[in-house]
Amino acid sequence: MEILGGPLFGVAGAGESHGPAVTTIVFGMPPGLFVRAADIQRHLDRRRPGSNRHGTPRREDDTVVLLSGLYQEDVDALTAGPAVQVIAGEQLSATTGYAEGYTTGEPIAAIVLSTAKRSADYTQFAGPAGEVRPGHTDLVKHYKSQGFVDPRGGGRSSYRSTISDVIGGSLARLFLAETFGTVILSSICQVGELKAQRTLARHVEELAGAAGRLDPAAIATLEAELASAEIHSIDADFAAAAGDLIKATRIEGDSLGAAVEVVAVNVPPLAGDPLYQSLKLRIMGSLGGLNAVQGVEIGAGFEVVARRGSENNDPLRRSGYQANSHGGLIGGITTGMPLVFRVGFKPTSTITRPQQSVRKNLEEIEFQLRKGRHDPCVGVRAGVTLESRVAIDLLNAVLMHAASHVAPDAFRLFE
C-alpha cells in the first residue's frame, strides 16, 4: 500500500505520468487549521515541470483542486476554487473546488490534472518487444506487473507522482509553522563534481547560534535568497556555475547527479521514538525512497567516521545542545536543534547518448532514445519534495507524541 507517513498523519496518492490526473488523499490533519489552496499551490509551482529552465521542457499548470476536508460558514468563499467539469456525450457536470477554509479533521482530497502529455513519445518502450532504458524501471516493472504496465513517461514511477508528496507536505508544514514556527528549507549543494562553498546547514548554524532557532524575519530573508538563485541554492556563485554545467551536459545528451541539503528549523523537541518507530529511520527511509535517490546523510554524516567521540559529541548546557553534529535527532527523537539531511541523486537515467541495453524479451540491442522530455539533473526540482517528505513524517511524529500525553479535558462532552 502506497502511503507516506502514518499511522496518524499520512498521504495516499494515485496517478501515472500520462494519466488524466494525479489524485491525493491526506488523512489525519487536525481540525481548525485555516488552509488556502494558494498555500499549497506555491509549493506545487516549485515542483511543476517547466518551473525551472534547467529541468524538463514539459510544461504543466499543475493547478490543485481541493475537494474535501475544509469548511467555513461563508460558503461562497469556501467554494471559490477552480472549476471542474466532466463532459460525457451531451451531459455536462460541473462544480468548483475549495478555495479556503478550516480543516475539519476529515480526509482532504485533491486532484491535479495532467494536460501536457505526449504519449506517442513512448511507443519505443511499449509491449513485450519494447526497448529498455538503462538505469530506468522499464524492465523490472514490466516483469513485476506481468506485462500490464503503463510505459508512458515512466507511469507511476515518474517524478510526477510526487505531486501527492507536495500536497500532503504543504498541509503538514502549514500546521507545523502555525503551531511551532517550524520551517523546512532546502538547497542544492552539489551538481556533478561541482560543489557549493556556502552550505545551508552552516548558514543556518551561524544565524541560529546555540539556541538553534531563527526568527521569522531571518527565515523570510533566507527563503528569498534561495529563490533568487539560478537554481535553488544558498550559494549564488555555485548556482550560476551549476546552471552552465547543466546546460552543457544537456547539449551533450547526458545527465548529472546532484546533492541537496534539507534543513528544518524551529523544530519541536521530543517528537519521535527509538528503534522501530525511530524518526531517523522514518525520515531517512522516506528521503531515500524518493525517485533516483542513492544516499542520505544526517547531521555531520560520514564525516563522523574519522572523528573521536570527544570531537563528535555535542556539548550540553542547561540551555540545550551547543552544537549539532547529531543533526537534530538523537535516538530517533528530536532535540530541538535543526534537522539536517543531505540527499544524493544519481544522474537522470533517460539520456539521448547511445547505450547498451535489451528489449523486454531480453534481446540485446544498441539503445538510442528517439523522443522524450526529461530533466538533465533531477536534483534541480527535488528540493520541495524532500522538504514535503520531512514535513509529513515530522507531523506524524508530533501527533504520536501528543497521543502519549492524554489530557482528560479533551474528552469532556457535557458539563
The other form holds:
Protein chains: 4
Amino acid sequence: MEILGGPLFGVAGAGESHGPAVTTIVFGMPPGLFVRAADIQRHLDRRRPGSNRHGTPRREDDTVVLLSGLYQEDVDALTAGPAVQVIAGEQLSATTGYAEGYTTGEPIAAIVLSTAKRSADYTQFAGPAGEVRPGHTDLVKHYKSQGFVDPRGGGRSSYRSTISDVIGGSLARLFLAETFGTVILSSICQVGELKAQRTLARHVEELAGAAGRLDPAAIATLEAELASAEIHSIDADFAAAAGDLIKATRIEGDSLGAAVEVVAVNVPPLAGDPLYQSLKLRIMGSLGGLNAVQGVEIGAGFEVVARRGSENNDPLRRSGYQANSHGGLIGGITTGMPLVFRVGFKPTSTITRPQQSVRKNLEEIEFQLRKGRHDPCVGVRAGVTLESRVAIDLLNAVLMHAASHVAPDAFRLFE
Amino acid sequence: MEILGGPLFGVAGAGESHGPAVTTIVFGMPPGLFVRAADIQRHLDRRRPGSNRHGTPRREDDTVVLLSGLYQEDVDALTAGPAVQVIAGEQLSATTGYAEGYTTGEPIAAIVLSTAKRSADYTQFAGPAGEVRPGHTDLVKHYKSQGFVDPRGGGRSSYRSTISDVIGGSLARLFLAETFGTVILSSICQVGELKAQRTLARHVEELAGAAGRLDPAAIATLEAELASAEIHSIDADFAAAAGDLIKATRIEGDSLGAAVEVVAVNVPPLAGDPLYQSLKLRIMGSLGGLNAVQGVEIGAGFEVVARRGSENNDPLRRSGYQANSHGGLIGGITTGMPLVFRVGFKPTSTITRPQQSVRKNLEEIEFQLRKGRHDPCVGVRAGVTLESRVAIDLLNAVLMHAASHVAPDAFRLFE
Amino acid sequence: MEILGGPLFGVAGAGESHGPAVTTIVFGMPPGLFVRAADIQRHLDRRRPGSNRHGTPRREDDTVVLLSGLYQEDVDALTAGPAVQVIAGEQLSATTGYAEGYTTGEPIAAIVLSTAKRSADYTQFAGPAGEVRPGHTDLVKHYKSQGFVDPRGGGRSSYRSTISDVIGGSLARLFLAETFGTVILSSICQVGELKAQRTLARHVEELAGAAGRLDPAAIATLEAELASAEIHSIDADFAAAAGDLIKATRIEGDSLGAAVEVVAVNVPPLAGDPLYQSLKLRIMGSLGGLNAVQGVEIGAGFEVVARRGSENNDPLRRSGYQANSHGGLIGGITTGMPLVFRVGFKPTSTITRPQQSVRKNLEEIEFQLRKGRHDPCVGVRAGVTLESRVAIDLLNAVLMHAASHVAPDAFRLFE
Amino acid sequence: MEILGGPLFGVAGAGESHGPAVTTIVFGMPPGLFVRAADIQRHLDRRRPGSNRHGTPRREDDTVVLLSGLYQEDVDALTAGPAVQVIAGEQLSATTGYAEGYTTGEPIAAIVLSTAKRSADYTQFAGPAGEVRPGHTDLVKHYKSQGFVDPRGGGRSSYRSTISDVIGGSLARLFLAETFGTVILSSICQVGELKAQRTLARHVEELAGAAGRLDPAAIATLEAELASAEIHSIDADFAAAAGDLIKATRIEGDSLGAAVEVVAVNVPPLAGDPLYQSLKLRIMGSLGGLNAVQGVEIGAGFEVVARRGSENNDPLRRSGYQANSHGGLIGGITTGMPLVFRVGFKPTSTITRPQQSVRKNLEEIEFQLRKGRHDPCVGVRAGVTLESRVAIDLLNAVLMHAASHVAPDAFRLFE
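Can I get the form predicted together with another copy of the chain as well, since the one above is the form predicted on its own?
Let us now look at the entire complex, which starts with that chain.
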C-alpha cells in the first residue's frame, strides 16, 4: 500500500513529475481542527521548485486545491478556494476548492497541477534504447515495470511526489501545534565539505532547557532566523558560504551532498509504540527512506558509538531529562524532550559532466545530459519534507496513544 | 485506513456528496495494462445519477479525469483527456488529463467534479438544531464528529462516494478481463415484493456448465439483455413490472427495497487466502458493508440451512464441480466456478411521508422532508458498485496468489 | 496478513487441526484490564469438541496457556497457571503460564495443545492420489499450495483454528463488559428445516426497550436459559427437537445446516468508521467469512427488501430509536441499540454417504469416507466463534473512535 | 499492529523478558520450502544470552519449538521435535514440536521458553516508587501503560523480544538462499573508540566485483572468519582488541557503544517498491528502530554528504554498477549489488556506576544498580538481529515484486 504513516493518520499520494497533477488523500485527521488552504500553501511554497535561489530553475505555482474533508456552516467562506474547471469536448464542469473550514474526520483530498512540463527534455531517456542517468532510478524502474515506466523527469520517483508529504505534514503540524504547541523545524548543517558551526539541536537545547519547551516568541525568532538565511540554516555565515559553493558547483556542472537537522519542540510525551511499530522505527524509516538520503541519526547519532554508558545515559530529575542524547525518544516513545534527527543526502545525481552509463538495453555509452532543470544540491529544499514526515508519524503516534484511553464519555448519544 | 481492498490492489477515496469533487487513488495495478479513460467512464455512467429513468433526478456529468499512473510514448495520445484549469486569483494553471496509456504500476489518481449542488436544499438539516432524517447517518455522524460533520446530502456517507469504488473496480475488471477473460455482471432480482422469475446465477449456470466458462459472444448477449431491460435485470418482464412499481412508489412519496445478484464468470481458480483474509470474508464484507445493504449471500445462501449435506455438497468430476451451491469459493479460495452473490438493500431511507424523528439536540419532532432529490429504490443503480467491489477484492486475491510464486526470471537486470 | 480485526485490536493465529498446537497473539488490548485465564477458558470450553452432546466425538482438553502481556506485582499469583515443559534430548526447560494479571498493553500470546490426533484417520486423503472430500478445501488447497498442504483434518482450514478467534474474542468481551457492560450472546434459530419460534433478537428487544439496555440480572437469566437448552438456543422446545433431529441425521450418515443469531446488548454508541472500514463491513465480513457460512444478515436482514421505507425507517425519539430494523448500526456506526446479526451455515460437508468426487490428480472416484470424527451440524458450537468475531471488531471500532479524542491529559510525564 | 515486515511476509511477536515464553508467528512464507528446526536454532544460538564470552551472564537454552505451518508425508520425521507438555492440575497434555518439513504457506508459529528468570533481581524497579534506570524505557512505559507495565528486565522492550526477529529472519534467509543464493552477513566494525581496519562491505566488494555475486565457497570462508574472531568481525585484530576493551569496561561497571555492518550478497535485483513503502524506507526503519540504535547508513552513508555527484554516481556498464556507493538500492529498489548498511548502537544503558535518576513517582534519587545481568556492549550479539531484519524486509519485497507478475499458469485447477 502506497501509504506514508498510518494506520490512524496517513497519506496516500499519486502523480508523476510530468503528469497532469499530484493527488493526495490525507486520512485520519480528527474532527474539529480549523484549516485554511493558506496553512498548507505556506509549507508547499517552501518545497516548490523556484522557491529559492539555489534550487532547480523549474517554475511551478503549486497551488493546492482542497477537495474534501472540511466544512463550516458558512458555505461561501468554505468554498472560496480556487476555481476548478474540467472541459471535456463541449462539456464544461466547474466548481471551487475549499478555502477554509473545520476538519470533519473524513479524508482530505488535494490536487496540485503540474504545468511547467517540457516533455521534449526527456526524449534522451525514452524507449528501450533510452539512456540511463547514473544515480537515478531509470534502469531499475524500466526493468521492474517491464518497460512501462513513465521516464519523464523520474516519473513517480521524482521529488515532485513529496508534495503529498508536505500536504499531509502541514495538516499534522496544524493539529500538533493547536493541541500541544508542537513545532517542527529544520536547518541545513552541511553542504559538501562545509559544515555549520551552530546546530539547531544544540541551539534549541540551550533555549529550551530540561523542560524541553519553547515559548511562541522564541519559536518565531527561530523561524525568522531560518527563513532569512541564504539557505535554510540557523548558521547564517555557513548559509552564505554554502550558497556561494552551490552557485560555483552548478556552474561546474556538478552537484553537492548535504546534511539537514530536523528538530521538533514542545513534543507531547508518551506517544509512540514500542518495538515493531515504534516511533523511532517509523521516523528513522520515513526520513531514511526519502529519495537521496543515505544516512539518518537520532539524538547524538553515531557519536554515541564512541561513548561510555556513564557519559551517554541522560540523567533524570523531577523536571525531566537533563540531556537529550536519545533525541527525544526512549524505547520508541516520546519523552517530551525535543525530537532530534540528522539526515544525510547524497549529491544530486543529475550533473552535466560526462559519465559512464548504459542504455536501457544495456548497450554501454558515455552519458552526457542534454537538457533538464535540476537542483545542484537537493538539501536546499528537502527540509520541509523531512519536517512533514516527522509530523505525520508523530501525529499517528499521538492518535495510537489516544486510542488506548477509552473514555466512556466519548461514547454518548441519547439521554 | 480508508482503503477498499488491499494490501496489494486497493482504492483510497475522498469526497462528500456536495463537496467540490470525489478523489480516488487506485494503487497496486500491475504495469502493462492498456487503459482508456472511456473504459472507466462506461462504468461510471451506469452509476451516475440521472443515468436511468428510476434513479434520483440529480444530474451530474461525472466526467472522470485521470491524473497519474498511465504512460505511453505517444505523449499527445496519452494527454488527450479533458482540460483541467485551476484559477486562483489572477493565476491560471492548466493541464489535461490522461486519455489512454499503459499502466506503469504506480498509483492511478482520478477526480470527478461535483457540480449539481444545491446547498439550500440542506438548510433543514444544518446546525445543532438541524433535523435528523430517519434511516440516515445524520445523528450518529453529528455526535461522532462532535458536530463537525458535513450535513449536505449525507456528506461522505452518500452514495456519491461509490464513484471511487467504480473507478477502482473498472481498472480491476480490465485487468481480469484481459488476463483471464473474467466478466462480472449483476441483475436486480427483487424490488419490494416483486421477485424475478429468471435469475442470473441460474441462467449463467445453464450456459456455462461444469466448466464454468462463457465465451465472449454469450457474455455480449447477456450484457445486452441486462442493458435493454427497464431496470438492470435478466428478467425483462420483472424489470417492466418493477419499473412501474418504482414509479408508483415515488409518487406515493415512499421507497422500496431491492435485491441484486452479482455473478462473475471465467474466474481464475486458486485466488484467495484462507481464514482471516479469505476472499469470502473480504467480499461478504465489502458487499455487506455497502450503504443500505442488510443481507448478503454466497452461492445458495440461506437456502443451504434447510439442506442435508448429501444434497448440498457439489459433486466433483475431472472437468470441475458439477454444481455451485458454494458460489465459486471453497475455503475462501476460488474454484473457477462462477462467483455468485446476492445482496439485499433496504428501501431508500429518504421518503416524503411524515415520520417521527428528533433534532440533533434530541428535541422530538414530526419530520417532514422539505426538498431533496433521491432514488426511491437504491437497488436500481447499485449493481455497478457491487460488481466493482467484487472486482477489487478478486484482483487483490489474484495478486496475493501470484506473490507466492517467486519466479527467478522476474528478477533479472544485468547480463 | 493473517489478522482478524485490527489495526488497533486484532488477533493473529496459527496452527493446523492435527498440528502440535494452535498459537494465538492478541494485540492492542489497552493496559489495566484484569484478566483471568479462566475467563478465556470458559469461552474455549463452549467451543471445544466434545463439549456437548451433538458435536464431534473428538476429545480435547483445550487448556489455554497464557504466555505474555499480563502482569501484577504478586508474581506468584501471576504465574500460577499451567506448568509448561519442553524436553529436547536431555534438556528440560520448564516454566508456568499466567493465571491472572492486568493487561500491560503488550501482545497477549496463548497456546492450546492439540493432543487427540489420529493421523492414521487421514491416509485416505494423503498424497497426490489422495481422495478429495466434497465440500472441503482439500482440492483447492492442494493446488494452491502446489501440493504442500497439510491434509490432516483440513489442516489450517479446520474449525480448530477458531480457537484463536475465541481467545481474542474473550479478551475483547472482558474489556467491553468492564467498560460499557456490553454482553454478546448467540442463539441457534434454525437446524435443517426446523425453525425456532422464539428469537433472541426479538426477546432482547422486548426486554431492552428503546434504551436498548439490559441489566445484569436479565443478562444472567438469558445466559442461563441459553446454556440449559439441549442446544444453545433461547427456544428450548426447538432446541429439544433439533437435538433429536441431529441425532437421527448423524445415524443416517448425513448432516444439517443451521442458522444462528448473534446479539450484542449494552453496546456503546458512536463506535465504527463509515464506508470502507465501517463496522458493518467488518462484521458482515468476519461473520460471513467464517468456514461454512453462506449468508449473513444485519437487523431485519433480507426481510427489508419487501418493505417500504415508511415501514422500515426506525422512528427516533429523545430516548433512542424506537425499533431496530437496522440491527444497531447506521452508516457503519453503532447507535447503542443491540447489534443483531443472523448467520446461515451449510450442512457439514463431512458425511458418510457415498458421493461423486475425484482424487487430487483428478481421477474420478466414488467417494466413501473411511474414518474421521465430525460435527453433523456445525452450528451447534459455532455460536461462541460468532460472538467472538463480533467482539473483536467491536473493540477495534471502540479504540478507533477513542483515537479521535486526543485528551492532552493523557500525554503527561514530568511536572 | 505489532508486525515486523509485511504485508506479504511478516512476523508477529509477543513475550516479555521474564515472562513464560517468547511467542512468534511468521506469516506469508510461500509453500514448498524445506525447513529444519535446526536451521532456525543455528541463528537463535548466535542471539542467545550466554552464547559468547562478552554478552550477559544470563543463561538460556532458547530451544525453538515449531508448532505449525510445516508438513511432510513422513509424519514421524515431521513431529520429531522437542516434546511439549502442559500440566494443569491433574491434567497432562502432551505433544511434540515439528523437527522438519515443507512450508505449507500457512503461518509458522514458534515458542521459546524463558527459564532463567530471577524476579527478585527486579524488586528495585517495582511499583510506583520503583527506581528508574537511566537510558531505559522504565519511566515512559510506566506512564504510557498507566502503571501496568511489566518492569522485570525491561518487560517487552527487552532484547529478548528479538527472538521473534531471528525466527522470522531465519525462515526468510532460507527462502532467499534457496531461491537466489542470497546470504546476509554482519561484522562489528567499531567498539567504543576502537575501529576495525577491514570492513565487510569493502571486503565483499573486492571479492564480488561488479557482478556483485559470491560463490558458496567464498561465503563459507567469510562465515568461518566471522565466527572464529573474538567478537563477530571480519577484522580479527580489531576483534581481539575489542574483546579486551569489553572485558575491561565490564570490570569498570561501564558500557560501550558499537557499530555493525550488515551486508547481503547475491541479492535479487528489482525487489522493492518505490517511495512510501520502498525497501530503503523499510530497512532504514527496521534497523534504525531496533533497541539502542541511534544511527543507520546505507552504502557510503554520511560520507556522501561531502562528495560531488561526479564522484558519487556509480558508473554503469553492461555487467552492472561499477561501484556501490548506493548500497544496493536505487530508488528503493534492489540493483543486485550487495545491500550494505551500517548501524550505530549506543553504549548499553545498564551500568553499575551511580547515576542521577528518579523514582517512577518522580522523586529524585542517586541511582545505583543492585543486581542484574547484562551485556556491557549490546553490539556483541546484535548482528544476527540486524541480518534477520534485512532478510524479513527483503523477502517481503521479493514477494511484492512477484505479485506484479500474474502468470495464468499459476491459476490452473481442472482440465
